[in-house]
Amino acid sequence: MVRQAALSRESVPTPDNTDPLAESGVCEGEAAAMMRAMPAKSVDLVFADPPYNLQLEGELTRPNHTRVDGVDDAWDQFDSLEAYDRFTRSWLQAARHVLKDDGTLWVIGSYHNIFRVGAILQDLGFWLLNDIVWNKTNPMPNFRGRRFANAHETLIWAAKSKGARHTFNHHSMKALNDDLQMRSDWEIPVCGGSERIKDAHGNKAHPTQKPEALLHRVILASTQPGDMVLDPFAGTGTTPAVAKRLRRRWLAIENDPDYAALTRERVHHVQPVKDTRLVEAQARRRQPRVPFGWLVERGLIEPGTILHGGAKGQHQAKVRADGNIVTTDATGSIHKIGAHVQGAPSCNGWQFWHIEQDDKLIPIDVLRQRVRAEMEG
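Now supply the structure block for this chain alone, in the form predicted alone.
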């Protein structure tokens, strides 16, 4: 992947703007106008990183008097909040035009703009699914010391309407998060190091380049291979780069010819994952049912074996020949007795109960998985 760039606009051809969806590619032009010219309901996912309207005043310096490379570009400046609202409503209406009925829209912003964007989204009929807090693990300090350091940005994830079907690859998100349900607070570093696109002078090519890890999560969560991903404010091309790698079709719209050139060159060097199966949504695999009694039948646990329950094995029960377990005052399944000894309404006995092997306590679920492996060949 290209990290340094003083690039030619001719390196990758621009798609025919009369039919932007004919192929993945970069289209130069104003976001709302370009989207309005596209076929209706032709996009599965819109990821938008619009101008934030940061309203910065004066030059910002560090304590050592060096200048902070902030966002002072003309594309982020608006005459008033009303002007910014008109701009936001225009591009959101156009995004609604191109979005499929079962597609979703992601938009990212800061406290300067995200609340205004969210209100306009609702005014236009979008249905908010989540707000995601991107916690930056390496945020820029507040050098003036007059307020808290801005350590997060907010993403809004919205469906086209209330009750609309939409893609959410829940099990892929769990797998990405070490088999735990993904939460709405994401800890991801800001873009830096070799990932940061530089210009010919070694300076940041774009002041607000987003990290690929952020887009990897967004695209993996809400699309399938072959889906069309649109970024109407492409910047230096993080969204299309990740979309291409994950074998999604993509379209980038960028009003600045220099940024468009950077995007073309960057994406040109991205190699898609070769095996489509590796980027498909992970579905819940239906595993064979294995009752606890089968472990007893197969001799993996002998009748009379002591089970130890809890993190420290503080609860005990004895295994019966029929697969029930017995405590001093109750008999029943591993789940029922696990709940009973804890005074809890329910219990996953497979994780709660342990047996002793080689002076260690191991969950009985390890034995269940062994039986499943035998059943599946």
Given for the second form:
There are 2 protein chains.
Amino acid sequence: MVRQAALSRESVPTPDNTDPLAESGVCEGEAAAMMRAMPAKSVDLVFADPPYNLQLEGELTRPNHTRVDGVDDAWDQFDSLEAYDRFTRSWLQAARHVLKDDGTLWVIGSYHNIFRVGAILQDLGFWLLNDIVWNKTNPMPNFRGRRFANAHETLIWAAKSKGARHTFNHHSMKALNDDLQMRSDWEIPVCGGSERIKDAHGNKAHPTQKPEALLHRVILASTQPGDMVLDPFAGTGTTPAVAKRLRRRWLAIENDPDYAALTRERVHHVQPVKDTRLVEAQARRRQPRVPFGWLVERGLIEPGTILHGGAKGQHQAKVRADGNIVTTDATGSIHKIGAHVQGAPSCNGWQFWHIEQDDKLIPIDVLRQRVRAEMEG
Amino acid sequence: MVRQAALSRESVPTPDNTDPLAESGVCEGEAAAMMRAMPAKSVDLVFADPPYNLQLEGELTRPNHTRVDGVDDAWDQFDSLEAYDRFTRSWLQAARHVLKDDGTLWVIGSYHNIFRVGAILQDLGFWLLNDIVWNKTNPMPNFRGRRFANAHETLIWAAKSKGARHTFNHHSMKALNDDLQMRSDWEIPVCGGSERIKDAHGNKAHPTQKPEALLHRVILASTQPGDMVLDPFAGTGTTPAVAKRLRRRWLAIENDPDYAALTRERVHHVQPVKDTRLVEAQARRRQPRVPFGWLVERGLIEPGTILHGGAKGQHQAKVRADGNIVTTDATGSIHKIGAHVQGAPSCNGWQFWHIEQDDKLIPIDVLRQRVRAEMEG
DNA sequence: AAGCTGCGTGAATCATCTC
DNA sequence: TGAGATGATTCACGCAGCT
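Compare with the form predicted alone: the form predicted together with another copy of the chain:
Everything in the complex follows now, all chains and molecules, and the chain you saw is the first one.
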């Protein structure tokens, strides 16, 4: 019974050890109650991924009629906003109890809950250090075209009180970001592939497992090796796994015994790195994509401007406010209309279309380069 | 009549116009009071860039949030948060009063105030549609290296209540983003250069002037031409300027007479896009409904014609004179039978079914377009 | 072998009109 | 007002299976 062995080793550190904080482990129980039972001011970092209170009703299907597997678990259901606020205030107060005076707290959420969390944090006296945006590189699209694709989640990073000291490993963050100062917007893929923990049937074990890359950055930024990291909603144990790998002590609280068991097994297989610098990912830098519409938004091209197509400007089209362009018989993107007027299967609109400036025809790609230069800073 | 007096130059285009909503203009006064004095349910869009915290000294004049140095040790945090909440609840309630039932509201803020704004929005019954992240391409760096560089601001987009309808120009947003659906994270530079309004001394006239690109996307996404756009904290008039250019009506409220004057002057020089079609959403929804039976009535499809279903024409059905179609085991509308033969819960029959013409399969939607073209002319 | 294609899926507050 | 009909709507990425 590999699992049993792993279970006991990780969860009950040593028989003679009566202080649960001396070693890492998983505690089964409700977050607020467990934290209240812990010694005060004993934790350097709290990372919390609480229920979001999504309030999903009915079901949603993709255009191909497949069903979206929404988060409808009982633990995400609350009777009202007030009930969610009570729950939130309760566990945040308990987190405040276990947090050292110079410790910090992270909470992740979406627009469903994060405003309530942030306001209650301020009400309780926490001091907000940053709000961080996790931009997902591969989010689920909006299938009905009724809103913007919900492509990010928000993290709040807070110190225990105004004026409190806090740990921020500025140079580690710079190193992690090609020697550029780390910004408040992080581009990280959602958790999938082999990193995603599966159950016995091969389905995802937990509906909201967070990527290790996210926790890597959080823990590396705001703790030192040996610090105590607490996750009161541990789920399948991403926080413990990364904490162990980065040589931090850790405590996990999880109400669901199945999740708790998965965490113990997962952490058991994690090897702490010998040198944390070796696992610091290099941020990829791609040439940023610049849609044509952005030139219109930014006033580099006015709506109504005439674009001239081809080397001699044989073709013409007019720019709409939304970035589409219009000829006598068609409307569409610079690429589509470029192909259309040439009778070609495809076309790179950036090189095909030109604007007139000082009696010369200039490819619109020149304007794109200007936007990219701005984006570089 | 304070309001009448406040309306001037830009705001009263014709002397005999006594209805401020009939035309655009700037009203000088306090946001909540002015909105309460306006007719109920008269505005399609509210865009608000409120002060971060009205009660905190210096806050307004310092957009880089550098007040952590203990300048304001004296103020009592709890009282100030409460005062800010009262202020926020007051103007949001007033905004709710002027907003049409199918109108929407945008608020922009930073982590200092946005959580309070979002929570109060939910408390007042607004229904959050998205939170949008404005990622600044050229943010101010964090000089002390104690936190992450604060490189974004947050916008909340909300409908008036749960279940309320709202405008979202999905196709315009797609067009603006190279035919990919628009995400909740927007990359736009901060306002600078020639766009930045300067005062008589050549200094920036307003500390937190927003870029026109931001408003371009907001207004294009969530209004139609001719809609009424209200900005209760207009500052130097970015919202009015973009609204006018995009052929929306607009109302600006601004407490500071100097800012109000700058707005009037700025808007005076804005030229609306000449061709109205360039600023319209590509509203497929507005196209007249054409029942399939009309194609039969008009002789575009003969009774008895065979329809071929799917890209390869795997499925077949025969057209009846009444516009229903028939397979071996069922009769019904193009949609119902399309769903039936695929075993799908629903189906868009216009795109699913094809007719044979010159050895090619043509979607029947092409015939519908022909009918619509006839109806136009 | 390397490359191509098709399929599955991710914290989702995801309709509107007519009768 | 409620029920029923109409018909609009998806992006990135990993992986399995195939050429």
